[in-house]
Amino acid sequence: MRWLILLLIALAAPAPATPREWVDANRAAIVREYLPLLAIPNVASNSEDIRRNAEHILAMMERRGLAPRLLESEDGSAPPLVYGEWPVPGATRTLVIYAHYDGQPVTPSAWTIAPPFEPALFTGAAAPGQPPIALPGESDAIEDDWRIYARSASDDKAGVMAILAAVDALRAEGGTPGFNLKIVFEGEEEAGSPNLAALLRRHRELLQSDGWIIVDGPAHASGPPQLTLGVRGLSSADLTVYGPVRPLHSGHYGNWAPNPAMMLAELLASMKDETGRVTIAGFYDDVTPLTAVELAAIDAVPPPDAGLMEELGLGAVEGRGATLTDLIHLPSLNVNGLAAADVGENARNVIPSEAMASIDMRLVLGNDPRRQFDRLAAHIRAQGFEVLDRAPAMDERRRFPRIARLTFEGGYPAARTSLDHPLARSVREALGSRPLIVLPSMGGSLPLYLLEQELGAPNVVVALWNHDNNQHAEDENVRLGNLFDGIVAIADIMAME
């Protein structure tokens, strides 16, 4: 009789929830935990706010029993890595899952949906002036198309939230990771990770692993998540062109005093031809050719161009007929922003004294950040400019007809793991039950070369968030269906053998 009672109790007990079932049953709870994290300002340059984020995430990890700690720099001044772990007895390998908790700078006046650090929930893609909906109750239904608007809602606090929620989903299943799990959250990726190398060296023993899985970036424009085996590098520069030492009346001095805004426009235009190809000498010389396997992977991806042109209102694109997928595997040059006097209602009839541009050059395997910068400087000299690394003195202004100040703002090389690497195969198999885009590289940049340089660790990137998330721009958002699907995807990765 006792065995019968035990059998009846076992049959009556609820079965462990799968990650999908757990996520669907806890959608409101996930959102309610996520919003306070998004409310903490996280611009990478604000050390106090970054520290507040780290402490908040530490508490989230403590609640999950991940034995978290802050991995500090030698003098404690750098944003800490937030570290946690879930060791598994008998596991044959150790993997690190990574996201970053810092974000890009914000211009609050440019945000039209909600202030950047007042996360707001909407029932879909929102329009300016549309009121948000109330915070859902624990049992309220939440639809996939709902969105949260806030800085880092997708890039990359979504990665932080999804990784931690995936831990909950795996535990609800009664499971454990298929490997010793280490979790690392970085606090200055958007600033170029200037302290990451030193942090990795200082904590090398703790961070040793068989590979890193990076959770960052958008899903493919056609919808599926992306598994990318690399990232582009980055070389950033600030460029200033000089005119008169003070702004001049455009009527009194127009056609006589050189206008630095016009000079800068002409200089920037000289850096690309009409098809968008960079004209700087040697710009493409160092590119490591893609392998036949990598080219085949690119060819297998459905071109997103037509749909994106419709969505973005573009009548033409650059690239001489190449697809977006092709072009993200080449180095690029972009003007991030321009400044010269004022425009709109603040415009004045003046010849400005200087004009400035911020430039980023995305790099692929083989490119060196400093070498690309040096090529940019040589191009500017070839256009007749005296190139300085500081503001010109008065005697220099009088001596040189054209002066440009060019400063290297930092950068790092690209990184790429082989498509047939065991780590890549494992993650691909873990995600194999869903549609998946597999690419040699993503278009964005992360300092993943440091993981190989400092730790000898291969790495792959899993990109999950909606492609129209406005990352790095105003009105950044995350579609909740992508967040919930991302949690399940990460739980599947955690469970892989």
Contents of the next structure:
2 protein chains.
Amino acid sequence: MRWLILLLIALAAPAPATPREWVDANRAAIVREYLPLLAIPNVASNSEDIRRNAEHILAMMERRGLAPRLLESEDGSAPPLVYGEWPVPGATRTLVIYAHYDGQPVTPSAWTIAPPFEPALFTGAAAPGQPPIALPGESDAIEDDWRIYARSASDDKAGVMAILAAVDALRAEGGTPGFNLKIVFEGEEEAGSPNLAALLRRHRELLQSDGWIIVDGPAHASGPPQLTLGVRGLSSADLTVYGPVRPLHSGHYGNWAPNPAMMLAELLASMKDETGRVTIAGFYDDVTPLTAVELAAIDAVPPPDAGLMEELGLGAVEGRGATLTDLIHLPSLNVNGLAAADVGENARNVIPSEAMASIDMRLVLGNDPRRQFDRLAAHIRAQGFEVLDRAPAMDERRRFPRIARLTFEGGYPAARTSLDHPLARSVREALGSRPLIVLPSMGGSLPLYLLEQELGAPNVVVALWNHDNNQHAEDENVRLGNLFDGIVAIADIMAME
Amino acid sequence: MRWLILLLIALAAPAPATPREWVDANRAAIVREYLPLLAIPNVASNSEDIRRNAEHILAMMERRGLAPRLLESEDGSAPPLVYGEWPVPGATRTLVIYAHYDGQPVTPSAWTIAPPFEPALFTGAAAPGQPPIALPGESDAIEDDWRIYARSASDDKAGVMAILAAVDALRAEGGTPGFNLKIVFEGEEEAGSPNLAALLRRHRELLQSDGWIIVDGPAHASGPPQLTLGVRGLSSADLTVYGPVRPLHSGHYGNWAPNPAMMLAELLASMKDETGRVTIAGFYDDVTPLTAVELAAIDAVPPPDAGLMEELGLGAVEGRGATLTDLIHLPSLNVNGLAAADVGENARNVIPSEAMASIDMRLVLGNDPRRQFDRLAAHIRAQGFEVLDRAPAMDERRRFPRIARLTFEGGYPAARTSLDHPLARSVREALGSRPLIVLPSMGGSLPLYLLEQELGAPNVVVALWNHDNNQHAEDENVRLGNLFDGIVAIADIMAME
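Next up, the form predicted in complex with another copy of the chain in place of the form predicted on its own?
Below is the entire complex, every chain and molecule, led by the chain shown above.
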């Protein structure tokens, strides 16, 4: 009789679907679950918003039976890690899959397609003023080129959504993960993960594993997903240069009172040469050289440069002929923004009182965030500036011809896992049926050094979203084909043994 | 009997007061009339606000019997001139006294003492957060050091208020002007007076005179009022430099995609040398040399430099040792403001898509606004930029390594009246009982060339307000001692024959 019962069960149950089939059959349902998550503001500095996100994700995981819980900081004030698990009896490995649910700050007035936390659906890349389309019904067709516009649509709520949908896909297939699966969603990655080390230490037992798989970042500009074995580090700084203690009429004082906007321009211009090479003394000194295997991996990447220049409207690039892939394996210095008084219609005929720049320096293996910051400070000092970490007092303004306020705004070192580590090898195999770019390091930054430092855990990064996703900027979006393919890719990774 | 009637009249009427006595007896009443005028927003681009100002001033003039009227532009859309007159039968001269009632644009969030159009009274220079004092009663005492904070408190509604109060003072003395008095208040001086030429032409008959006396600008930094025989001209420009067509993640693209903030910094830095001298080719070529008389007048001015450096918190100034007085008689180039993406707390790790600067160039006799602008454009071109007057199209972005958008934002030439012109001589005599600084030109700009061009009228500028008045910036204010002394000075000028 037993065979008969099994046969009846098999006939009654839906036929097992592959992850690809399940995803394609459930496109509208995935989008309908994703939009409310994107509607919750998630700038890490707003702890109420962050907690609403965490609770919402907790509920999504509860519906999937992942035994979720919030992993809190000592005093409960930090954005919690949202944790879930799918234990697999008899599995030989335990792996953590990670994404983050916070997003970069927003300047709503700069968003031209839709407000940052009113996710809107379009049938392709959208133009300002274009009306979004309606939410599709459960069974409506959704094309690969459709996009959702919202803060974190790609970076990195797409990771949260895709990991949870991959759990559904795996279950629809009747399968289980090939390893003990743990899931961790972080809530302040874009703020530099100031509490991650303490959280990992506090919950070390629960988070023990044989490695972490980070789902974050855009696919390669040439199209395929990227498997990256490391990330650049980051050292951020705010720089303010001072002029007269109050703004002055530019007619009555012009070309007598020093103009801080001009002083800042001169100072920034002194930091790079005309080829884009950073001229700060010692800037490239600490770089750990790439191995022959890593150099070979870099050389195997199809250079995206020409296509990107076309797409981005660039008539020239920096780097003396090196490719983008070469350049992201070097430290960088970048001006994130400038501000002094007002411009355009709001400009007034003044000598501003101060001028400000925000700067980020990306680090590679060997660089230290503080050491790189100290080099920046030394460079500014060498240009004749008194360097302070606060606004100058009146007597200092009178004493020093040039004053800069330079503050360290956080950072962390780079991280890199060896290309022949077992974790790297098995993820590469799990994704091997599709085109794949393998890179020693991505250009972006994640605090992956902490996984090594706190948990001794090797890690790899899987980057899946459309490269033209405007992450970190206004009009962030995700292309739905990338989201759906990403779910299948994560399900394939979950199935690996 | 006639002597008895005259004696009785003299005993019945209040004793004639000197302008000084009248002003001191009416300090509170003057302040009470002034505050409502300051409460009317007066940015020239808002034509409804401007018309409310004009109507309000018209009513102030009507109360004084000055037969006021609004002098409109052809289609009635320009800010009107507010005109009034006090004819003096038998007078040998007709003179116009001028001020302007519009003000510079405001960024309310930057105002730390009081909102720009909620005038507030303080017992001295105010600190942020300090509460204002109550409006004094009609007979309350008001000290010289008290200040009113509001947009245009100095620049130049102080001129409007002081001219009308001087009419009262003259009348209280039982006097009349020493000439046919005409009064003109302009409503878009801070916007570059785009309609003034047409207005002067349209109302040429009414505005015929032997000269104009302009009441505008701050007293000398060393304290005394200034009589200036000219003004610098102005040539304003907006400059935008372009990077990638959308903001990029600075990790994924940093040091490959050109950063427009850094390109703008390099471009601005190329415009001046380390002593503040402008390096744009031909920048100083057209300057009409100062005459020996003018040079002697400049040399007679007490150099305010050391005191100003102390007050403004400056450890160094530009100009290779030349004084402020020397330098305002030369053309200048000044950065009014910078903007690219965001800074500080709102900064994101992006490569901005564009970076912008607003620039003003002050002109002296001999300079032409367009010619100076063309030199700026040529300089930018010489730095390798394709210079456009509009945003670049995509094919232009791809074609040119560097693109700048440079737009001419208006301007006009300098003007200067000879030091021994009869108008200059009589105003100098009228003010001669007090300390007075006489200067060939002020540093600021007014469209005085139009008076010469349209009406053939010589002109002088009387500058009376406290030099630390923050005009053109946030927290603009007027020191009431300067306002009251200014009224007396204008009454003395009105009395001159």
